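The chain below stands alone, shown as structure tokens; this is the form predicted alone.
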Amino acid sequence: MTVRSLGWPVMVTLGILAAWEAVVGALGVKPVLLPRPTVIAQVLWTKAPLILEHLWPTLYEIALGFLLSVVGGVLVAVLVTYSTIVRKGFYPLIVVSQIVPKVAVAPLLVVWFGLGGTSRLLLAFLIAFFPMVINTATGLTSVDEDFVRMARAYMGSRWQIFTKIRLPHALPLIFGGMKISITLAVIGVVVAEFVAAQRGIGYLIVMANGLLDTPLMMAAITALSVMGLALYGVVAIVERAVIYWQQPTDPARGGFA
């Protein structure tokens, strides 16, 4: 995504904020129901130390849970690709496990692992793990078999076929899974903080809700959204650097970068 392509989203966002400010001001809506964007911005500025204090532990758990899901998802996908036992025995169980709502699992993780960061980390991992497995396995197994047979004809080893053919072919799908996983990791950590936590943005949102401090709640949600967008941007930047041969497409012409 280039600076030029950011023009439309920025203009639309500013237009929505201006309309929000005007409508709320004209109707005289109380801040406890829906604060104006200027009020939220003021809270972000005046209570920045409090928000940052709760933002850092959330960021740490999101990043760690995401990295664990990437490593674990890629490893399981490789096993699914190369092991018949894993593909036939465990892969269906992985798919079935996604039927269980992760929100329902969060209280169990708290009972098993306590109120510390472990339960929140595990929930982020469980939610972000599945897209990595699916996307990576799809990418590794969708290689044209003619390329694989040609490599074998030239005495290519299994490792060489994996590193030179399967992995480069799967990289676009792997990064697609990473983009999904980073957003799900944010959801997983915040949901776990809603259930039981003594710090974090989720805890701050619950605390503000209990105090009927809607401006603080909206400010915390805004900070969380900006952080999630920044993490997504980091993944996109790394994707551009790693998959340097892939030409970006223009969303306005029917594709996504």
The other form holds:
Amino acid sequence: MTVRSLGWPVMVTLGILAAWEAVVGALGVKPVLLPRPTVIAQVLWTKAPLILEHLWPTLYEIALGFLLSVVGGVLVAVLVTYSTIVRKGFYPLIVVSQIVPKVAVAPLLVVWFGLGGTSRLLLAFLIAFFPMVINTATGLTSVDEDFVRMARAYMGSRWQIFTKIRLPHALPLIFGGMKISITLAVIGVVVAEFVAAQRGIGYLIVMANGLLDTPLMMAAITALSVMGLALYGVVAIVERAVIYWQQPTDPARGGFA
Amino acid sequence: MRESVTLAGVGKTYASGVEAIREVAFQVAQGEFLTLLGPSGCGKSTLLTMIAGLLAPSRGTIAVDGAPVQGPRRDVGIVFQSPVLLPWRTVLGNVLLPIEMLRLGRRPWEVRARDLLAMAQLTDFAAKLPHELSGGMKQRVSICRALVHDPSLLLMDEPFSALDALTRDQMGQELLRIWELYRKTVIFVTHSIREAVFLSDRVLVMTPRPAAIGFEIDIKLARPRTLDMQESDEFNGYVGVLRRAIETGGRR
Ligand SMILES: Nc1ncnc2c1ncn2[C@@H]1O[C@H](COP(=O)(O)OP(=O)(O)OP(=O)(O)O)[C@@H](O)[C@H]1O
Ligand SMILES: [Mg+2]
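Same protein, the form predicted in complex with the partner chain this time rather than the form predicted alone?
Below: every chain and molecule of the assembly, starting with the one above.
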């Protein structure tokens, strides 16, 4: 995505915000129901210290949960690729386990692991690691057989074929998985904070909700969204730097560019 | 005349039950350019893969330089139909891949890699990525890669069949030029009769699957060969003979 291609979404967003402001103002909707964007912006500004105080622990746990998912997901994918026992015995179980809605498991995790960061990390991991496994395993195994034959003809070992061929070949898919995982890690941590936490942006949202402080709630949601977007952006930037040999697939570019 | 490759009673039946090769026996002399010609699906790739040590024959023995083939060997270079270049490596990095795989130490071999690229007229492209190259250039890179570790035997499985006719003629000429410089033993697989005649010292025609060698002919055209020769009566005589051999199913 180039800076120029940002023009359209920014224009559309501004348009929607302006319409929202005008309609809510004209109809005199109460702030408890739906505050005007300018009110939200004001709260964001005046309550910035409070929001930031709750944003940091959330950010920290999202980052940690994401890294765990990436490392764990890639490791599981390697095992799935190279171990028949894991592929035939455990992989189907991992896939089936994805049917269980993780959000529903959140209270259970709190029962097992308490109110601390462990349950939040675990929920983030459980939600976010699966796309890493699927994408990485697909990447590692989708190498054209000719590449492997070529490498074997030059006496490449399994390790060399893994590091020099399979892993780099899988990188674009691994990054695709990371882009999904980072957004899922956000969901995991925030949902866990809804269920049980004394701090964190999810906690702040629930608390503001309880106080019927809708402007604060929406300010917190806005802050959370911006953070999620920034995290995604970081992954996308790293992806660009790492995968220099191909254009990242970008549905937003679309059309006959 | 020393033998580079010897096949004796070689047969291959795949685990699926497909008998790809019935019985093949031939010898290739050191420095000889031998071409295997045969209909699609007759087992040419299977045969080449076995010579490369990537696949074990079901019957018979294969020896390279007097030693039985038991797996991939360091003195074999291989070129496939597609260039199989790693897209994240530069041209030079791709050429040096066998050196890395064989753990030979990059420094001393980089000079040779650059020499090969120069000979293939790719000097300016050493630092480029494969996607910046044309099809013919990519295949030239893969030929450089097959030669970089100075193998004594070069195996080529329809290396030019994905190229357009003009490029294909050019590549044939370049291959001969390289071959005359280095005098590797070459086993070359193709569907094209003209290509076989143009390149080879000797052509073996394979029968339809399960394959055997049905016909054999020495090509006594003078070397170095030029594209003009392709219009000569001698050249077209060979083409006719081979065409008839293939039409009769490769059987004498
Ligand atoms: N891995 C495999 N397992 C089972 N059968 C195979 C395998 N590879 C090839 N075959 C079969 O063996 C036969 C010979 O295949 P091969 O690829 O050697 O033919 P070919 O002469 O190279 O064909 P082409 O000219 O189309 O490249 C074919 O019938 C094919 O279906
Ligand atoms: Mg073939």
